[in-house]
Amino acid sequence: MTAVAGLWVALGAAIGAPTRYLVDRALQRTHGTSFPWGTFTVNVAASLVLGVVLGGAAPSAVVSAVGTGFCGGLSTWSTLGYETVRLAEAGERTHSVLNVLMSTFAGLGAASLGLLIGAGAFGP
């Protein structure tokens, strides 16, 4: 990696963090249910993104920027396991188990969803 690609990656990271948390906080205070949907939106949305720049013919400076920085930051699969063991440890199993589905079938489906836009709007 480049000193010029590294700043890219810190520079969208710095904007994917903030957000994260900002819709994170947002989506959590809006229902009064256990799961964590703030987390299993910013992870669907990452991969969605990250699908649309990886699909079109980006510029390394994009892909680094927006595909390694801000789709880094947005994303937090870490938390997706820690809130995972959280819901199985409250006794709230049914919540835990479909954390883990949902949060990978979404993905992955947003991930493939994501190639194609790119690939139809950005590929060559």
Contents of the next structure:
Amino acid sequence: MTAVAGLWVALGAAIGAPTRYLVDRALQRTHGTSFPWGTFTVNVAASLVLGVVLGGAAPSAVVSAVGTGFCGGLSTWSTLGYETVRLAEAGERTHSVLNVLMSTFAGLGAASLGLLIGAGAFGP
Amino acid sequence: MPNRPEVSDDVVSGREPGAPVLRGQGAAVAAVALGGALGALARWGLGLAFPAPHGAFPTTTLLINVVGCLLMGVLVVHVAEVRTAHPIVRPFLGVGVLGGFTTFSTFAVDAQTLLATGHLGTALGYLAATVLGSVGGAWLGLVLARTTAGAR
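What does the same protein look like in the form predicted in complex with its partner chain, given that the last one was the form predicted alone?
Let us now look at the entire complex, which starts with that chain.
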């Protein structure tokens, strides 16, 4: 049912987005560098979890709540894109390029691993 | 030059370095949760209205991410560079709504699935379009907002 799925998406994102905010605060405080480790970490983690959810035969409520809601709310392109531009504007070109390339390749690797885990552990 | 935040700051949530992680964050966390839910619902609704068939180019997710990045660039200029907005605006709209609207996890899993199912050209095109479009979108948003706001 579509309305119920929407509630699951909203609930998952209402947990995922604040988790990203707090993880980012925690990591940016302990890693006092100009590399955005907080965004990198949540994006890779969310790619892994979404892979597990979509790799297995998860019920549609789980796909909505954990996949579309939580993982979508936990991960972000808007902050990744913005932080990449900010690094370049600050003259940190190498960090800027590394930021977006490392995120992309680590995200692909995490998604691949998650899909394998999901198919192995929860597959049909 | 306008009041540009330092890169070492958490420029998106507006946090000063060394600030406590949890203390005093109740309102911001609630704003991020509400904004994130609204952004995710918009993304989910667009996905229902314009679904990408299996093996097809994920146009909807690409456009969501590019538009979200562009709006983030515009937002930062208007809450941090040319004026100082109420402290809850950036967590709500930036971290919450735009963070919940855009998605990295769906991008990564879709691209990986395209690669693994032999849609190599579509996968590489999608990867390049998302990376260049999102970073370019954020840059364009910053430049357009600074120009129209007269910051340069």
